[in-house]
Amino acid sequence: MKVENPAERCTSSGGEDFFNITPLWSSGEGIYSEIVLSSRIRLARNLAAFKFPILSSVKEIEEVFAFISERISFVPIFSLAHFSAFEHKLLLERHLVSNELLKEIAGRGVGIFSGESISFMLNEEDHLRMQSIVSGLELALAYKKLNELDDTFSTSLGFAFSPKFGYLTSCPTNVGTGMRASVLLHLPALVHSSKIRKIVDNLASIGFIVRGFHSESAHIEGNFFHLSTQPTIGRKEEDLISGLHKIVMQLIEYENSARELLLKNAHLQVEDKIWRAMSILKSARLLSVDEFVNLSSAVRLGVGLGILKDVKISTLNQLLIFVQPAHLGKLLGEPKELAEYDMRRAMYVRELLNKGG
């Protein structure tokens, strides 16, 4: 059975702790990556031979974990019991696990491919929650990657499937394809123009979910929005993906038009806000996560408008990950007080941005 201890195996191909590696999705190399940070496809699957997790005892959950681990030998599978509470926070900040998965540790785990472009949770709401995350507006690519894995897993594990309803899941809204597609968007001009509320309401009315930067929260930070599909029963994967892609292309067009109008009507004010944000990030001695996210939004806008030419989108993406409390503690040694977190966060941001990255 391939159940690994992260202290022994949780490394990249070069031997470095994978928590210190920047995920591939943050490269900023995908299409429209200044506005679309990432595209994600998620698949929910259950094994036909076992009760679903919500009906299972701890012993049955552990049997499922052992069954999957024995049959999936080409990717490291980590038991949550082998991670510390601090490492659980790191996994959560990297969107590799959910709060729901961390409620119970026994028989729960996570599988992580190199670069984190593909990962999966074991025994959350369903036996498997697989996801593929790629840079930019690349929904078709993310689906292609995950679909290939899904076919392999289906052959090895035997998924619960109904000819009438499709893939069977614990939550009825996931029955069918078991798929959710989502994108992480940066829409500062639409927020500034006060058009975003109407857009969000319209998206909700046609069956999309809009949340904040942390996809499990409705709170909007730094003009970042998670846009995702809803129920999947009776719909094909390709239709869900193409529908979301079409909506995102419209949002990109709206955002770019709003940016042009913003520059036309308030060019000096926009430049001032961008340069002030950049100056604060390059010189601040104390910096909270929320303050960084909001200031980095202005800097990201400056990069997109061509006003800031010595900052890379990949650097801003990297900072979004590593300014989070657990990652900051991992990089710099876990501080004992909140004020020390803010001090070290400011120092880390200064160092990366002053390198001209």
Given for the second form:
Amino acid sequence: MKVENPAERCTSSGGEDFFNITPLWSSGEGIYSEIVLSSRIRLARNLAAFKFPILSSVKEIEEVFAFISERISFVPIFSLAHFSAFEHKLLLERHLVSNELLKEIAGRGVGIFSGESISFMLNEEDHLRMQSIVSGLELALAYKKLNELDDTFSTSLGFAFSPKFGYLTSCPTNVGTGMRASVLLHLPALVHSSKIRKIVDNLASIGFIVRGFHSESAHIEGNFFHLSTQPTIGRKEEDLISGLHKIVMQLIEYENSARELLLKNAHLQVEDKIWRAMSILKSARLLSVDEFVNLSSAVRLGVGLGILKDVKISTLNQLLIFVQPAHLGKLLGEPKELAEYDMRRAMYVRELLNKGG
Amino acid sequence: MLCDICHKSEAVLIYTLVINNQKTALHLCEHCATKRELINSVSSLGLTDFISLISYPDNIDKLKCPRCGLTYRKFISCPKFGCSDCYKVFEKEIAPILRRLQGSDEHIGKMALNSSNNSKEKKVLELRKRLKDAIAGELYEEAARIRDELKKLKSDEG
Ligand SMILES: [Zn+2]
Ligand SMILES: [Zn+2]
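Can you swap the form predicted alone for the form predicted in complex with the partner chain?
What follows is the whole complex; the chain from before opens it.
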């Protein structure tokens, strides 16, 4: 195994801690990044020579880990066992691991590189779950990055593949391309106009999945949505991706016309809501995650409408990551009382926004 | 009727989902309906749909993957496969489900780089690994078959 000490690898050249570094996808670059926060591609892959994790013993799973680590020496791979339970929470908040992966530690691992724009989980439901995530609406770019890695991995690892069914996955609902393409969307005006329900229904009927901000739960927070492709077999990757891209372009158009209408009918109320949200974030002494996410949506809308000119999308993205409980704990020294979180969250948000970021 | 999401409160409204042109009804309580107001929980329904379409063939008790030992009965209770061979063993059972759920059971996307020119070395590696699995699982017939295949590969080498 090439990488044994994650602490060493997790340190950037500047000596800064890995978890204090802002992931590349939050840069706010890429097109429509106020409405489309990020584009993500996920590929599920298995090794032909090994049984799937679900029916493997711990020993077999550890063999898979060793097999992959030996052959993929150019990518830093960390065993989950090398992280503390607290760091597992950080990885989870970064979307670098899933709850499912954290259920077991032995033989489970994670590979992270390119400023987190590419990562993979080892021995979750499938041997490999690879993902690439980029800022803005850039699905094709995200796929291009991951596709190259997929080819390299395929040559050195030998993926389970059948000419009929395609890439073989543990869950038959992923078989074929093993791919899911998704975007994280911010659609405040559509939610306000209550047109969103009909749109969501229509999206479901044509094979798209809509979920809330935390993709593992279905709750809506702050007008943020995950939209992803559902079919995996009988379609080409490129077609699935361009299909999602087209839908997103349409949603952006709907959102923009809903915003125009909103401004036309209630300009002062909209402005008032945005400025109030900004003032609360700049001065509150206690902030829950939910409250922050909702207020940051209003501020984000303010940036999109050109009402707030001195806030950067990258700052809002960064805040969405760092106000989560584990990140907050890490940044400010692990608080002892749970109640301290809201206080420290408010402090952190104030600092970043008052900096004029 | 209890709410389909929390299974605690009484359901007060029916939420209709359309998945691949098929209607599914979700019964929700006030609380869950508001919380999930705009969300259709299609995500989890992907697998739920799959389960609802599973068939029960006559030879159900004989259906078993020789490599990983997964029985069709176990697959029905938890529809996840144990190894890549399961797709061959249960092909007849899952192909129609895929056709109904996704409109197709034929992969037309990217081909794995390793599939076309599977080098002999890798093939041998895979067979050895599978031989080990078979012996560990006391599947001696399967083990004998793999051993023959390995012998044949070696004799091809000349
Ligand atoms: Zn309920
Ligand atoms: Zn099997």
